[in-house]
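Below sits a lone chain in structure tokens, taken as the form predicted on its own.
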Amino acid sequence: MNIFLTGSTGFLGGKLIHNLMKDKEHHVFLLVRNLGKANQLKKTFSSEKQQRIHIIEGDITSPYCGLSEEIFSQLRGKIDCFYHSAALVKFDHDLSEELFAINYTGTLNTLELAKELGVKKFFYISTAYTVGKNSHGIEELYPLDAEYHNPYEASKVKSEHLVFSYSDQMDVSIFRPAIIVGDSETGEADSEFTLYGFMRALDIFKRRMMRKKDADQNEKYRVIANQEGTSNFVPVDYVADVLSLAVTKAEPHTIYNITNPEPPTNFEIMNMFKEALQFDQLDLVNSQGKYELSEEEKQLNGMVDIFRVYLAGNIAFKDHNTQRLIEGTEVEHLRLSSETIQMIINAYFTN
């Protein structure tokens, strides 16, 4: 098959390209802004699999994704499948416009490509949490008019509901991951997905403290947080495997939950991280209590209060139709033991 992609520079974009190229007849085609990135990407696969990937520099902000006119002309018709994951991912309440031209505008913009090019299937890569504030994941889609988060998770709705509304131009299925972590074999991971940031705040904060000279070894630093919530954690090859059936097995008008059944607690998390990086200092209290806060404390919980809505619920998803999907294939339900997860941790703090 010839298959289009978007957000292929990416981590999981990696991930799944090596897994279409498993298969010697497909080809790929690869929509880049930094050809740079592209290339060094490209390097490396094979001689053989190199001649069967294909660069084409555009934008997703701009209509039909800046593709020319010569380029258009000869995809027309030629492409099977198209797999859009190019999103912005911030949860900053003053980004709203630029998440919006970004994850609205650049998912319409794909789909009109996606339409006139003559597209068969359609695959969109959203997120879990467009859930938002409900404590229940379901495979459906969610009414614009709930209650979310913050622009990031109001954007994906927004583009689910538009993704749906071309179910009668092309066969369109979503796909939505948790939190991405690193290779459930190896560690190797993005340090720009959510977790690391969470991960990266908590070590600058350690370092800031192990620098003052009238630091108290034995203070205490609390992250207050929802110690009953739970983190869902999907390996990135995990969500690639599950991604690259969709090119045989995605059933049209269908949402896929690709999640962790089985989460591990905030507090089993915090555990893992003050593992680590060595920092046994480091605390997590329910946020139901009432605590005075030292200034240190104040600074490392706004450090990390952009990701305080995702350390505060307990969410159950149901993700049925994934496991029919992976159904008689290779791939198996995910299972993530904690001596996995907190492999992916430490790998992120060793290297």
Ligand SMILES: NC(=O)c1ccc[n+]([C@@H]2O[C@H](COP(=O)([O-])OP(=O)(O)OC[C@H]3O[C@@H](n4cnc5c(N)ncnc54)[C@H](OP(=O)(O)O)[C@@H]3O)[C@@H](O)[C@H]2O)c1
Second form
Amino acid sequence: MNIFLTGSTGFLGGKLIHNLMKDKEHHVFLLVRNLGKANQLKKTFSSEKQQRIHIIEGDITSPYCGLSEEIFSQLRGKIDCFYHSAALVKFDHDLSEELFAINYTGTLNTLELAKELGVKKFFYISTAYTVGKNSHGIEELYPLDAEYHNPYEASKVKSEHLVFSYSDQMDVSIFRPAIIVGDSETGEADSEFTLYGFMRALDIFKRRMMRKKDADQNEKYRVIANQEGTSNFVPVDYVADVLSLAVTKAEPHTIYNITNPEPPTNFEIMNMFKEALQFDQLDLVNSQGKYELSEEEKQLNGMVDIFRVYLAGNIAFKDHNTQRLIEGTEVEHLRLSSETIQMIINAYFTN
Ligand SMILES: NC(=O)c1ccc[n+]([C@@H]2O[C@H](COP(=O)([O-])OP(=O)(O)OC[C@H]3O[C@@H](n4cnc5c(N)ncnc54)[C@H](OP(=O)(O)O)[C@@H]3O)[C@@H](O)[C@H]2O)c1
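Given the form predicted on its own above, I would also like to look at the protein as it appears in the form predicted in complex with the named molecule.
Let us now look at the entire complex, which starts with that chain.
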């Protein structure tokens, strides 16, 4: 099959392409904006596989992703599946314009490109957090006028509606991972965002406190969040395994939640951070309480503020469509043990 991918130089895309290349029949066409990065990625494959990797320069914010006429005519009628994974994964409110330009207009441009190329199947990588402020994650579209925490979520919701509006042009399916974390075997993760942004902030804070001359080793630093809330992590290899099945098994006009059915509580996760960081002074306190925060605690809570919405809820996600997709395949339904999560967290701090 000929498979077109956006976002291959990213955390998830990098893992997905390694999976897809295992099938000797597949050729992949990678749309990238950074040729240097893409060539580095290509070099990580054997020479046989490199013959089947085709790099195309482009940018999803340009009409038809900026493909040249020449490439256009080479690919027209030849692409079987199109994975659209490229996005801006940031939660800052002041990035709204950029988020909509990359995530929404970028999706429009990829859909138009796929349509013009005569693509048969289009797979959109969204996020489980299009659930917004709702506490039940379903495998259906959420309303456009529901409440969302940030422009990232809003841009993805709007894009999902757009993707489904192309159902009469090609087979479209939507895949919604929860918070993607490192590999379940090695802990390896090529990411600076979401959990990794949060862990980086904790690490910086710890270093700052350690450098303080008059540091009191017994002082507690409280992070305000919902202790009973859950952190829905999904290892990158599980997400890539589920996505790889799309080529042969995805149903049209269907949404797949790629989520953890038994997520750990934030309290458990905070204990894992403490252990990995060897920083016992961290504490998680419930958001319902009233607290007089010290200057250091204000600093700490400010640093992790944009991630707070993901520590607040206790969302139960349905993933029946995903369970059906993996049925009869080698991919097992996710069972993520505490030991594996601790290993993934430790891997970040030791690397
Ligand atoms: N990470 C998570 O926890 C998470 C959770 C749920 C859903 N998702 C979704 O999963 C997908 C992949 O996320 P990720 O974590 O792999 O993100 P990532 O590591 O930040 O990678 C983003 C990818 O998009 C590419 N890209 C961004 N803007 C582009 C543009 N204008 N034109 C062409 N390519 C562009 C980037 O290219 P460069 O290498 O050139 O920057 C990179 O390859 C996204 O759709 C995201 O919304 C992620």
